[in-house]
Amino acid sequence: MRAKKQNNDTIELDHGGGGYKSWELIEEIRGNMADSRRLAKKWQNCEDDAAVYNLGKQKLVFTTDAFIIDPIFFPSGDIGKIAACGTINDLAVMGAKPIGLSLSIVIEEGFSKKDLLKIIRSINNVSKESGVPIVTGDTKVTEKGKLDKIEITTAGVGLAGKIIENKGIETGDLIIASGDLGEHGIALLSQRFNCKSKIKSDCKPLNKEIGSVASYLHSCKDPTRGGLAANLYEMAEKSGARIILEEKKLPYKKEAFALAELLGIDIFSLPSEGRFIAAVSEGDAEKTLKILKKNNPEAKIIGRAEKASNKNSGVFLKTSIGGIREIEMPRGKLIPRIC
C-alpha cells in the first residue's frame, strides 16, 4: 500500500508548534518577502527574538507576538498575562530595557465582559510589576463563530547599549537555566486533560531578572514554543556550538517528568513563559548563578558548550551512565494553543 502523500498546500498545526515545521514555514515566508527584506538594511538581528535599529550609542529593539491559548485561564495566569510577559521577555533576552508595549485585542461576539476585564487587569498587573507601560492599542469584535473567544497581539520597543545575540555562545561557556523549565506547559496541559497537578505556570516578566545579569550573558533565550530543545538547538546552530547537557542536572521537576510521560509528550519540548536559558563564560558562571538564585533558588548550570567539529553543532545529552545522545529539533505535532 502506498503511503498517503503529504499535502504541502495547507497550513497544519505542526507549523505553529515551534519545532522544525515552524522553522520551515518561517523560512518560506521570508523567501517571499525579499523586497521588504532589502528595505530593512538598517535593521539588524531580524532573525533573533527582536529586530534592532542602530540609534548611535543606543539601539532600538522591536518585537511583536500573537497569542491564542486554550484554556485562556490557567493556574497562575491567563492569556493577558502571557501576552504582556511574552513581549517583555523577547526584548529582555536581547539585552534591551523595554520602554513600551502596544496591545491589540480581537474579541468574539458573546465573550464575557467580566472575563475580558479580568484579562485586562492581568495585563495591568504585569505592567506594574515590570515597570513597562501599555502605550497604544486597538480593539476589534468579530462575529460569533469567526474566532475562538479571544486573540491578543502585543508589540514592544526597548533600548539597549549592547545586544545579546543567539549566535553569541563561545567555546567553554556554561549553560544556565534560570529555574525549572516546562511548568507553563505542564500547567496548561494538566488542566486541558484534567490531570491533577500542583505545578503552576511559570509565566512572569523577566526584564529585571535578566537586567541584573545581562553584562555576563553571551547568549540568551526564553524557551517558549518548542521548549528547551528547539530554543537551545537554535542557539547552538547559530553559534556553531556543540552543547552537552548533563542528565543529572536537567531543569525539570519530577512531577513534570511524570506528567510528560503520562501524556506522551517530549519533556524537552514543553514551553516556559517565565524562564530563560543563557550561555556565560566559566569564570562568570558562579556569580551569575548567585544573582539569579536570589530570584529563583532553582537556577542551575545544566551543561557546557564545546566547539563543533565537522559541522557537528547541536544539542546533546550526557546520560547518567556516560553515554551521549542527540536532542533533536522537535518535529511533528507539538503542543498547540499553549502560548
Contents of the next structure:
2 protein chains.
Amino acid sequence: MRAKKQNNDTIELDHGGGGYKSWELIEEIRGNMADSRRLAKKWQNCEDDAAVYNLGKQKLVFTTDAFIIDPIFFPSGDIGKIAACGTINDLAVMGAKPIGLSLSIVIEEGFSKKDLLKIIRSINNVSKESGVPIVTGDTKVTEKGKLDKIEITTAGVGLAGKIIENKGIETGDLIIASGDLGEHGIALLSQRFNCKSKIKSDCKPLNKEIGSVASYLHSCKDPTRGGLAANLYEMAEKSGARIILEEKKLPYKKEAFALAELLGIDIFSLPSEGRFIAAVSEGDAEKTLKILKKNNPEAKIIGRAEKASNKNSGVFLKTSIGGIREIEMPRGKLIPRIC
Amino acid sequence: MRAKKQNNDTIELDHGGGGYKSWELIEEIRGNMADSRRLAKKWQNCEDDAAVYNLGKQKLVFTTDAFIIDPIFFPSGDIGKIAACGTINDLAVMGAKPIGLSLSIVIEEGFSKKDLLKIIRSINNVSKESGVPIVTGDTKVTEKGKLDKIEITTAGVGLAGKIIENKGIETGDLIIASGDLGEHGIALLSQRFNCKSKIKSDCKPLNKEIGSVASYLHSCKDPTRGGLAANLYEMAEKSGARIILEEKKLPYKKEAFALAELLGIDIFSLPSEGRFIAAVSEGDAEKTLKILKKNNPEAKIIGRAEKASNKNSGVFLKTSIGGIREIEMPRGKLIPRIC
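What does the same protein look like in the form predicted in complex with another copy of the chain, given that the last one was the form predicted alone?
Once more the chain from above appears, this time first in line as the rest of the complex follows.
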C-alpha cells in the first residue's frame, strides 16, 4: 500500500517516457491551467506537435522541446543535434517552414568547455543543413551535482499556409514511413548498455524532406518519444481511424529487432529523431514515395487506415499468419532520457 | 597554474551569472555558430532581449529564458511565476504584445506532484494576470540525483508595430526606474541565507505596464540577471551613451542596502523580475512617470544620458558629495540561481 501511495504523490520516470503515464500527467497539468486555456482561444492545434496562430494570410506555428539525454554524445550525433532537429521537425510535421529557433542551455558547473563548443558546432551544422538559424537564447550554469552535465531546450517558430493536423487521417489513406524507424533509440541504448551495434542514430532535420511532399500529407508526425506505438496511436485516436499495419512491412531493420529483443524493449516504442510517419490518399501514395525515396530508399507503405467506429479505432498489427493484435499506447516501463 | 588552467577549460558558475564572464561565454558560443548567424539575416535585434522578424505590416518577436533557481518557492512567488513573467517581460521590453508562451519542464524523479501542480497554478495565474496563454509545451523526467528538483524553460512570441531597441538611448534622455529594484534578489537571498526580511520578490508580468507607456520609450530593459549594473551598462554600451545616475535617487529601499551590505553583495547586481528601466526624452518624462505611478508610486527618474564619445560611454554614479565613479558590468562573483 505504501509503495502505491508514493507513486501517486510523486513524479516517476514513466511520467516523462511518452506513454500512457505521460499522457495522464499532461492531462493533470492541463486541468490546472483553465485560465490559460481560455486565453488560448486564438491558438489552434495546441495538442498537436506545435501550436498554430492565425496571422491572416499565413499562420504562425510555435513549439518547444526539452532534452536531457544520456549519453550526450552518441553514434552520429549529440544532444545539440537532437535538440535542434527535434524542434525543426515538430514544426515541419505541421506543414510549416521553420524560420528560427531559440536555444536555452543549462550547464553543470565543471562541464568541459570543449564539449560545450562541440555541441554548439553540432547545432550550427543543423542550422546549415536545414537553413534554420538560432536567433535567440539563454545560458545558465548550475552548481556541480545539481544537473547531469547539460540540459538543452529549444523552441521554434515557423510559417505555414495550410496546416497538416494530427487528426487528418481519412478512411482509405495509406500510412507511409519515411525510412526505417527506432534507430535513434537503438544507437543510444547500444552505447548506454555497451552492446556493439552498427546502427547509427537517424537524427536529422526533416524540414526539406517533409516540405517536398507536404501538399500530399493528410497527417504527419515524427515518431520520437514513445516511438511508432505512441505517435501513430495519437494520430489514429485524434482522427478516429483504425490503422492496420502489416507485420511483413514493419519499418525496422533486423538488427533493431534483435537488439530490442536482447534488451527486452518493445520495438514499437523505440524513438527516431529523423523519420516521419504520414497518411496520404491511395492516389497520392506512389508519387509521394517516389519523392521520398530520393532521400531514403527505405521509405515505404506500412499500413492502411480502415473505416472505424469510436469503439474500434487505434493501431493494429496484421501478423504474417493473418491474426490481428492491437498495438497499444505504451503503458509499461519506457526507457527515458534517450530523446 | 593548475587551477587557472581548469578555469579556462571548464564552465564555472560565473559563466551563468549575467556579468562579464557570461558575456565572454556567449561571445565564444556565437563564434562557433557562424553558419547559423549568416542564416539569421532576416532577423534583427538578436542580441537584445528578444529577436525580431519582419512579417510585413507587423513584426514577430521571439525570446526564451531558462530557470533553475534555489529556492523554488520564495516570498510571493515560485519558479513557475518567474519563468512565465521572465519571458513575457522580455517580449514587453521590446515593445511587443506577447501572444503566447511555450512551457518546457524537466522534473527530477521523486518530485512532489503537489508541488508541481502548485507551480503550474502559479503559471496559470500569470497567464490570467497578463492575458498571455501557454500554448505549447514539453515535460520530461530525469533520474533522481540528476537534477535539483525542477528546471523550467519558457519561450514566447509576441507581435509589435514599432520595436523598442536596447540601443535607442538618445543624448539628454532621462532614465526611469518603474519601481524599487533588486527585490527579487533580496527575497531569494534572504530565504537562502535564512535572514529575516520583509522584502518580497517583485516578480510580476510587465506587459500591461510597459504597454501603457511604450510609445514614449526610447530603450527599455528589465534588470533581471546582473541587475541594474549589467542591464543599464548594456543599454549604455549599445547606445554609445554616458549615463549618470544620482546617488540620492537610487531606486533601492533602505532594507535592500542593508541586506546587500550584510551579505557582501553589490546592490547594483541584484535582480528584479517585475521592474523595468527605460530611457525617455525629457519632454515625455513627466507624463510617463504619471502613468507609471498609478501602478507603482516608487517609479522615478534615476539619471540622465549625457553626450558621450566611444571612450567615455558607460554607467556612472554621481555621489552625494559630487564625485563620479563608474558602475561597471559585474565582474566578480555573482550569486547564481536566483533568477
